[in-house]
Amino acid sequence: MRVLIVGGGGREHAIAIGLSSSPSVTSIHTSPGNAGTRSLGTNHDIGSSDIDGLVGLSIEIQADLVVVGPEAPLVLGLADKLRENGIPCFGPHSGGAMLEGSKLHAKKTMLELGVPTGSCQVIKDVEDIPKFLDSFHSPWVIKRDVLAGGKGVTVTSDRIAAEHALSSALEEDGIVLMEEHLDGEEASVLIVMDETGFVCLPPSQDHKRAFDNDMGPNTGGMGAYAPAPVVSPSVMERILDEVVEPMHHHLRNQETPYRGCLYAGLMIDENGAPRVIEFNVRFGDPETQVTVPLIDSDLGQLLLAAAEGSLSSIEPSFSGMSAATVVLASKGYPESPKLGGLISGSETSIDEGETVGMVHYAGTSLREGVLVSSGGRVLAATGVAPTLEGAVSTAYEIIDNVDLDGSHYRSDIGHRALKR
């Protein structure tokens, strides 16, 4: 297969190196890509967003398959101008896309169909604010109803700061979701789906705040492991039970069935029972770092199975090992990133026996001939070992190997799991 990556973050080089060992996979293209993706195929200066540019490449280069990274080109119907064209896209439609297009679309999604999350309400007229922040326990949790690039929720506990994110996305958007504050624990399942059946990838935790301890500001995710130990089997019965199958029902029985990774965000409580707290439409970045490496059979015939909706006729196999991923930040993520500045010591990796170690490349670009970061999370180290602790202690080797100045990053990567 000739397969075309859309998308330039970390989460597409995770891709484009499991593609690389797939033996179904003849050439692998990225657009736009990023220096990682560079040295395994062919990158292309075409913007995730630019929805012809990409049918147009997808055509020229005789793609046998469209792996979406991002949401923005899924929502604006990517996948849809893809099958126009009788190419297999890894994503689903628009209208499937609305999932993560449309907070307010996923809740009422979700109580339609009885999957368990948190109860929520929307406001529209920045006068109610008060009478709603009243109405729920601090902390407070607020939601954009656009894109956001994972930055439109604001969890605080600050009254003032909750008022300011309401009134300003009341003046952005128009209407704003207050939802329900859950606690317990957090994990990620993402689930490869089509009408025909779907598959779940070993469960993993992000790490979503800035600095240890769970302390700064929410960012798009400073790093993840898996499997995470909160989703026991018992855990995942409940799941699969309660969340992945309706969903998946509701799912393959619309006019265009979905066909792509749906990404379950979860809050896990202290009696085992999962809550929903937001579903996305393509694989999680973080995530993808921490259950790629973990997928032991073709990732191209599971994504082409799912693309063209013949997802039951394999049965793809996991290594067992466990995974961890450390991201790397410019100075001033995620408020300011400072960009532009030169990286060094990013080729180191590890060999050693079972035990790999590597660089995933995000905001990064070359500078003549010289590599730079050009975002915020700039790369991330990924450990794959037997145990956790290898894993982890393996992403931090390599990290601690890498040099951006006023860059930094989190020391305390599955905390909640190496403390069970």
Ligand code: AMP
Second form
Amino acid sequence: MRVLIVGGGGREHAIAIGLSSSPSVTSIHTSPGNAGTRSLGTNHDIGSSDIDGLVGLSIEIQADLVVVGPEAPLVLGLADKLRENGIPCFGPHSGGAMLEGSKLHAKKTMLELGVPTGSCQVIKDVEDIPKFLDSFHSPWVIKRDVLAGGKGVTVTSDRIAAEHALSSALEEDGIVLMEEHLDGEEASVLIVMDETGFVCLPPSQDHKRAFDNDMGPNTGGMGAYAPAPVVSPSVMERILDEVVEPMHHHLRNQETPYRGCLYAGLMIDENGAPRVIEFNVRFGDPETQVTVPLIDSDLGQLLLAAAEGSLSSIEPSFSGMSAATVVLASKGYPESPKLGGLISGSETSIDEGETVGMVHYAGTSLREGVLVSSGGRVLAATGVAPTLEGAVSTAYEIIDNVDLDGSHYRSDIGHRALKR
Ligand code: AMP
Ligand code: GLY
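What would you give as the form predicted together with the ligand, now that the form predicted on its own is on the page?
Let's see the whole complex now, leading with the same chain.
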């Protein structure tokens, strides 16, 4: 089949690599793609929020399947329009995508279904800010109720910063949420689902803060690994009972069923109890870079089955390996990334039997044939090995060779799992 991947990050490169080794896939198109996807197929220059342009492209190239990476086109209705045109789409319709498009909608859904999550208050009036700051304890968790490209959440112990986040969100959006701060260890569970069934990918853990020891500002994610041991078999059982099954039951019974990935961002407390921090309606970035390489069976077939509503006929298999990915970010990321720098040393790959290492390209482009940075997260080095230690050291072996002026990466990816 001919597949179109929408997006241009490391996640989309990881999906393209997975599809390139799928027997069911004959050609890969990506829009807009990046320097990595370019070497696996054809890049197109339609942006991921140009819905009519992407539908037109899918028809033009006669796509048998469209896989949507980012959330924005899903919220804007790309899946709805593709399905109207008879094109299978991996990614939910716009109504399903509101689980990520509106934090308030997600919260209401969880409360209705009894899915465990933090308590929350809606603020609509600036005058109420001091009252709510008093009623929730520091650190305060403030969430905008709009798609904010990963920048809509503030977690702070500084009351002035909290006041500022609340009042500026109110000014922009007229509404803001304050949420109970959850303690514990975070984990991500990516669930491929349709109305006939669901498949959980190996649980992973992202590293959200910019710098080592979880210091610095929140980012889109500086590295990840899988499987994450915080999700032990008994914790996974609770996640299935308390989160995945109720959500699947709810989503499969909607007028338009949910077909795609539901990403559960979880906090696991010291007793192993999971609570949902957020839902995303797509694969995670960088979680995809450490979960897709662990799928042994045909990725194209899995994504097509979910897009067509026949997932129960598929039984995917996993390799049982571990994976780790380390993100290289531009100077100044996340606040004000400096773009356009020359990248060298990113051609290394490792293939030593069961241990493999590769680069997943993200914010990169070619300028007169030369590789340059074009985004905050530039690329990620990923290792896959029989042990997590092996995966982490393979990823670092690769990233240590990459040179981009002023760039930074974390040196402690996997630290929680390796300390266990
Ligand atoms: P989100 O975009 O909702 O995933 O939030 C970004 C990050 O903020 C999460 O990955 C957590 O690290 C942190 N965060 C969000 N909500 C909470 C919460 N209720 N308690 C503790 N940390 C949170
Ligand atoms: N890694 C976090 C996300 O994809 O939202």
